[in-house]
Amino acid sequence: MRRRRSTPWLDALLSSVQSITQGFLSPLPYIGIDLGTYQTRIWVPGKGITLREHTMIVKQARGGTHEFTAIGNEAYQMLGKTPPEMQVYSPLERGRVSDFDGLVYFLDRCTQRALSTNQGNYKQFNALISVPIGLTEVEEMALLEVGKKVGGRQVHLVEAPVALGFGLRMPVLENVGSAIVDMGGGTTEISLLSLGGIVLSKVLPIGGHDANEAIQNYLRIRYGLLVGEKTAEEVKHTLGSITTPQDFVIEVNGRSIENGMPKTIKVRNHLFYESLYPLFGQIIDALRDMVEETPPELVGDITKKGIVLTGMGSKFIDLDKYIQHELGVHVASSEEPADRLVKGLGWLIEHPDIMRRIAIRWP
């Protein structure tokens, strides 16, 4: 029998067809992205959380272009560190895209650092996002199109209030009502899930980066001193409790309004919840609405169940203490609560049947 004589260029033609062939037939991986205005995390099947980032990009200006340098944490730690030609800045804007191009950027390197942990590295996924409630039609294709093109083949929606529910293991699908109050670093939203969708819901323009910003105009007023927002953000963490008398002293390096030099000041803690107490108030009067306005058959679920305080702007201080003492309702702050979202993600992905019936974008 006479053999084929072999050929340099033909063996490489089809080694690129029998790779091309096997990328196509060989499932792909189901991915699930948390894009928050704050932090972005990656759920990989068989892996769990595989990437957390902050959802931060730096653009540079150079001979009259942009180009984007940096992505992620190591953008964040240049925050306020960067000279004038360089910006570094969130692609979104309380849950919306505000840079398309800086979006697809950022996902893009994303998901390539998640996937190339998962055997080898995956050009092309199937996804599952998390999108804020309240999103017009317009603003929900924008981010399928961005899912697209970092090489999401199938792209699905699912709104994140839904999505924490099963992260938190909620009764989501059964006949309760179960409230949620999800503070995120760009929007509060509080919402009322019940047979596998929200019956009520609130989204509020506060979050974490609010808070950061408030004490960074409390400490500008009342002392003449300014700070960078991951200043705010370390003096944050570091406050205590609200409910228990607590009185300790802050240190706080920052700039002199009056001379422009270094200036450290030393502040009580309980002193900087009078710049908090306003952001605190607007979500118990929507928590009083949102009650108000539930149906009489639900009611009786939020009084008996409480209501769950999760997202990472409810990890400093006891801000579930203070909610439940204004309300009089019991509420719980969720363990990880940074993380639940996208492990709700996770457990949609592995039920692939309930994942077509919560999803509210599937093309």
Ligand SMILES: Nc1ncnc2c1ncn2[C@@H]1O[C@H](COP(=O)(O)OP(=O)(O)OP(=O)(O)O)[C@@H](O)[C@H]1O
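Since we're looking at a predicted model, the values are computed, not measured. Residue numbers count along the first chain shown, from 1. If you superpose the two forms and keep the largest set of C-alpha atoms that fall within 1.5 Å, you have the rigid core. What changes on going to the form predicted together with the named molecule:
Once the rigid core is used as the reference frame, the Cα position of Ala142 differs between the two forms by less than 2 Å. In the core-superposed comparison between the two forms, the C-alpha atom of Glu258 has shifted by at least 2 angstroms.
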Contents of the next structure:
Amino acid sequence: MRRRRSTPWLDALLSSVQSITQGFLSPLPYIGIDLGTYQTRIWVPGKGITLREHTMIVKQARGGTHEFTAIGNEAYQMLGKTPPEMQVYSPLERGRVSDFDGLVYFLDRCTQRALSTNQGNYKQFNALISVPIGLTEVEEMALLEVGKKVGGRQVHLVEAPVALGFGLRMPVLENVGSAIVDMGGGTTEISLLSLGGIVLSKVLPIGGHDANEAIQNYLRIRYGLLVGEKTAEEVKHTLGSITTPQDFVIEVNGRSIENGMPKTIKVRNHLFYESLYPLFGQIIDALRDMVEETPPELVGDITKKGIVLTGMGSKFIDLDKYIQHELGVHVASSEEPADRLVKGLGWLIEHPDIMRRIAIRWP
Ligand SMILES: Nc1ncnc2c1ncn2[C@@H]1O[C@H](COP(=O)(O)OP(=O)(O)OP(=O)(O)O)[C@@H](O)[C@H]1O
Ligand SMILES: [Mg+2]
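Having looked at the form predicted alone, could you now put up the form predicted together with the named molecule?
Now the full complex is given, and it begins with the chain already shown.
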């Protein structure tokens, strides 16, 4: 059998023809992308969430230039273990694009993975991407451009709290106030929704990342123990993995400040909360401000319906009860805190009339 010799220009031509015809012959899939500082999730029609990857890339220096070599969970595993010529980092900083090329590489790999099927890969798609509140127009345009560069034919943006409201099955379009606190990796977004829009919102530059730092500082100051961010993250996950109040001990391995040698300590779980209360306090203060600023007609809704706490950064035992106690307003933690936003994007994609009304569009 004769094989066709691989010719780069012919391959490129065939690939372009394939991606053009793909759009005409079958409708492009419309996907939802939650570009989280900590984790990126993609929703694909008919399948649901097909991708969850750490928002991380690996950049390797090679003879005066560099290339990206890995993304996602694979990159995350390398954190803190790389030689000097390799860098592991996030191309987003608190929801904003901090490395354009890195984000293009990351998202391109993610969308291809999310869309790959037994029948082949889609080179193009339409996308609804959630954006944090408070981005400038330039920052939003940068995200749109990333979406287009990785194969998005039509790319639309939606403000994350609105999509989150749909993901949480709140009455976003109705004439009632819905209050949400989303604690993510890099930010905590507090918002009050009503009639399909955001009545009030506040973005606090604190999230799970700051909880890691607080744990690291606590161990250094209180126990003279130096630990890396990954160890602090593991401690936090242990704290966040229990669902009923209980007392237990966490063993932490690090390095002694005194003599630089390996050191292991045991700490009761509740002691770590000492380091986290200042962070929780900032969120409570911001919530108090929000309630004070809320128009009188909507305050009653917050009192009646309470506040929903979501985002993986909120996964601490009884954090909802603690905030409720401090504020005197009912607070409930959502189930599936990691997935609500991308599910909300999926819901909007399945309801195009509503999506069209609330998405931020550019021609
Ligand atoms: N089991 C857990 N217990 C406590 N914290 C956790 C747990 N799992 C993840 N986290 C923390 O939650 C944070 C990430 O939350 P989430 O996945 O909601 O953020 P994101 O959507 O990627 O970020 P953002 O919304 O800020 O852009 C991280 O700091 C992570 O360490
Ligand atoms: Mg998030």
